[in-house]
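Presented as structure tokens, the chain that follows is alone, the form predicted alone.
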Amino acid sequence: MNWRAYQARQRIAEVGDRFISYVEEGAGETVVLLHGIPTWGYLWHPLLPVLGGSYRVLIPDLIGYGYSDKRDGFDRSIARQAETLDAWMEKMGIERTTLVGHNAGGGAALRLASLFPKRIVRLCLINSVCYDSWPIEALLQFGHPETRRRVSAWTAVLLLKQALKMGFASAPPDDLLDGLLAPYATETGKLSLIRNAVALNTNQTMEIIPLLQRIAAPTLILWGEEDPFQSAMYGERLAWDIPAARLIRIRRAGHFAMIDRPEEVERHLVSFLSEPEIEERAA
């Protein structure tokens, strides 16, 4: 699917002040996907025919990403991030769900999961931001106010696409990475982008760390090993603190381990959807 076919399926939600954009699909036990920084909704393509045929699957733009509202002016911390998620659910009638979170979605799942614990049915954590892992020196740079005077749009997504291919273990298509900085290849779309690089914060992955052992629900940490943005090590400090969590490696894949190893991303979450809930467990 390419990335205009994905855009053309997303619907609209207003939350307070805001609006996300998202795509629905299927029915049954909901599932949400989320994505991080610089990428967009469009991340999840490979998982959805198979996750949509059988669980209720959305997959929202974080405000200020992708077609979300990307106005100037308001927070997009992945503190404020996991708060309007947490509305959003509310708004499309999800009480409880599996959420599944990459890179500073990852983050923002980790907020939501430690400080509404009742909100979550199992998780999912694909090299995310934790820790003081993040960010990462690229982002901090293009996170300057002066990106915005000094480089043009065109330039700042010729940027942006050199850095991601780092986090590929195999070399992506063009289109793909064209597809993934879609949003951001206009003038209010790198504003957005750099309003967000400048949100991103240590002290709100730091500050939950006491919280990550009221992590009740089953959590599954995928790590591409050959991740250069995000070391392994996150991951197996995160299955440590987290009382119900597994690590699984997944070989020859970067960063972005749903698009290098789609297939075995694939299976590990499916296999993990399928284990009971923990009050079933304890039937």
Given for the second form:
Amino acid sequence: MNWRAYQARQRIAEVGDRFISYVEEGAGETVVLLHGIPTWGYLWHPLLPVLGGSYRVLIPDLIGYGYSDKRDGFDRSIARQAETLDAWMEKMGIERTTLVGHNAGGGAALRLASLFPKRIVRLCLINSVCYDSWPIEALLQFGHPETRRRVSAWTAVLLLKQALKMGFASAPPDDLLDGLLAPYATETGKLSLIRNAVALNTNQTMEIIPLLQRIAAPTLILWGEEDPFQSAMYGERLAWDIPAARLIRIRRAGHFAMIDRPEEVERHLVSFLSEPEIEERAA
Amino acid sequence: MAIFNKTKPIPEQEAEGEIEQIYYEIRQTLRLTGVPQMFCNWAGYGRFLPLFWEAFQPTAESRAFEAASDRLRAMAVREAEPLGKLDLPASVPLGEGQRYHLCASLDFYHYLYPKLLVLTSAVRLALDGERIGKAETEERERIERGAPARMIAVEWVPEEPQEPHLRALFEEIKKTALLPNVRNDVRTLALWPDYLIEARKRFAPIIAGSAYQEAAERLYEWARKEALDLPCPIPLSREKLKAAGQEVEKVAALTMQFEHAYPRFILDIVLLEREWKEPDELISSPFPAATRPAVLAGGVE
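What would the structure be for the form predicted in complex with the partner chain, given that what you showed me was the form predicted alone?
Entire complex below, previous chain first.
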């Protein structure tokens, strides 16, 4: 599926003064997939046919990202993202859900799971930001307000494309990279991404460390071993700190493990989703 | 064929210093999420934009200017009524999210273009020596500042897009363009290329018709009348510009191009909006402005 076909599937939910673009497919138990920076929901498109047959799959674009609200004038930190997602889930009638998060989307998922543990059925983190693993140097620089003047949207997309390539263990197709960066190819999109980058805040994952032990949901941590941005060491820490967590290292996979090794990630994820909930296990 | 100026416009993201500050003021005062192309073109003419803004700012924030634009918008909706329908949604399938973005973008232009037509008319009249406004000391109501909460962050495809089919389309558009640059709304609609291409096809017979041209002419005349009735003086004479070393004739010619183009742009947006909304809804401003609270020293009244 190309990015335009994916975009055509997106729907809109207004949450307060903001709006969220999302894709929804299938029926059954709810699974929410959260992307990171600098991507959008399109990141997950290969998983739609895999999960859509058995689950109600929802893929929102975080605010400030993709085709969600990009107005210049609101906080895009993972703390605000988690609050907005909570309000969005309320609006979508989602009481409890499985959360799957990648990169900064993983950070938002961690905050949701720590602060609202009863809302989470299962948690899956894929090469997620956590602790003080982030932000990476390149995004710190990108988030500087002067970036707006220093690089055009076109140049920014070229630079980001080069940076994204480093996150793959195997060469990604060009049209996939173009699709992942498509929403940021206008000056408005670029500015929004700059604001997203400056909102990356280590403190917001550090402050929830004491809360990680409150996450009762079964937790699967998948980590592409060759990730140059998020070291697998952080995956190990998460596996120790979250009570019902287990870590699976994905070999020959980078930061975008779900694209480097799609079948392996899908297999682990589908198996994880079919496991009984904690209460069911206890019963 | 219009003679296009060769002065390089200053895009919003490249503006620095005084121009950057004026762009900020334009966004805040005209209540927009982006700076329209005309101001970027004007910024290319040395001191013109600062002189213009100094002269026009009191009008830009006035209720009278907002109300004049509202009346022009309502008139455009009535003028567009007999021009027929485009029936675009049936022929170009858009997803729910794409429709939302498209409609929100059309609302942006439905709000913007009538304001720009009154504004350019006022500037033209001032440059032609017409007296606009009454006493400078007159009390006037001011509208709130800042883009409305629900106005979309307007997006523009670059004027020289990377995608070959869009690049070719823009080249084609430039051949018959009324302005030196690809117009803002076209650069927005290019976010949905199939929609833009189909819209251009459907517009062709309407634009060629005399009813469309007459409607545009009436909007032009009405805007001039509204501009003459604006309450604040607009001290922007040719003599003042010449004294500041400006190329008055070129700026005046460029402004005239915009003044002649905007009535058509207004009609086009109404025609596109009518595909989704009833005329009654379109007559009202998509972003009504509250009154700006009067400020006293040390607090808000």
